[in-house]
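First comes one chain, alone, set out as structure tokens in the form predicted on its own.
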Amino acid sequence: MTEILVPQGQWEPDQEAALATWLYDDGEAVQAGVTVAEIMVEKTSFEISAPASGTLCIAVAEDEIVVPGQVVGSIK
């Protein structure tokens, strides 16, 4: 299992970020490097890419607040 993490160092730590959307469904097959989710910080979006190929397992729902380095899902 490979963890999917919120990117670090791309915005100020005091800014609130939310997991805006998952681009794939839980249990769907994904390829390494494809964008699987988007994070919104104020009016800017950041992409989260799959770190490996496999089956997506979502751990954090859309619109939940997230912090840099947080695990939001995994690839099995």
Given for the second form:
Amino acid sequence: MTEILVPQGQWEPDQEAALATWLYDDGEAVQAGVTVAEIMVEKTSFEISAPASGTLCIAVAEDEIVVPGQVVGSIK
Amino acid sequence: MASPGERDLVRRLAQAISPETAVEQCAGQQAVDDDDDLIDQVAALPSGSSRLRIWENQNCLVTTRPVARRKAFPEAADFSARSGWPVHVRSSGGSTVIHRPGILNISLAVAAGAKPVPPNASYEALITLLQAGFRKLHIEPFVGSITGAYCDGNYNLCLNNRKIAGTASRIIRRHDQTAYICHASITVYGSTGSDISHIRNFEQRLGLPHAYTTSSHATLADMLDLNPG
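Output the form predicted in complex with its partner chain next; the form predicted on its own has already been displayed.
Once more the chain from above appears, this time first in line as the rest of the complex follows.
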């Protein structure tokens, strides 16, 4: 299993980030490197890429606040 | 129907922002997707490279991916389309906005090298470019948030405490490089009350409780009439 992490050092510590969208469904097959989710910081979007190929397991729901380094899902 | 003076204002503003960039007359989702292609192209270029688009779209609403994932989206988008305002989806942040003739879109994509680009920094180059363009028309907008404006944010361009342009950005990593695109929609002419009504009708069907006020928005044409010369 490979964890999917919120990237670190991309925005200021006092800025709130939310997991805006999962671009694949829980249980769906994904390829390494594809964008699986988007983080929104105010009106700026960031991508989260799949760290490996496999089955996506979503751990954090859309619209939830997230912090850098947080595990939001995994690839099995 | 736009007056010759309103169309001339679009042309003069575009020229003031970038004399060498032609205004693209675009239509539909492809116009929005072209921004995604632009940032991908720029990400493959050497650090410091940039590309600019100036474009007008046909009548449509443009919303974000999170909004498009809502359960009520298909029905709300269908209703809006049947009202003459098809809904398209963009990759950058914010909330639903309107595109139509009279709203000038400016997209600036930048290859920023290996280091991360903080969200606030992704707005700086475009804001500087736009302010320089406005200055050539003797217009001095300020940058800030306007309570009651749709798709409000900290990097609106505003005159007389009304929003005339909104911005949003997207930051990506490709080829070990950070690239970003910042996009602005400048309301040059037209009815901001009608714009708000179309957005409100769409968002109400999605169950989104945003409250917008007409007095939070203005067109550039309005402002020039208020401040001649």
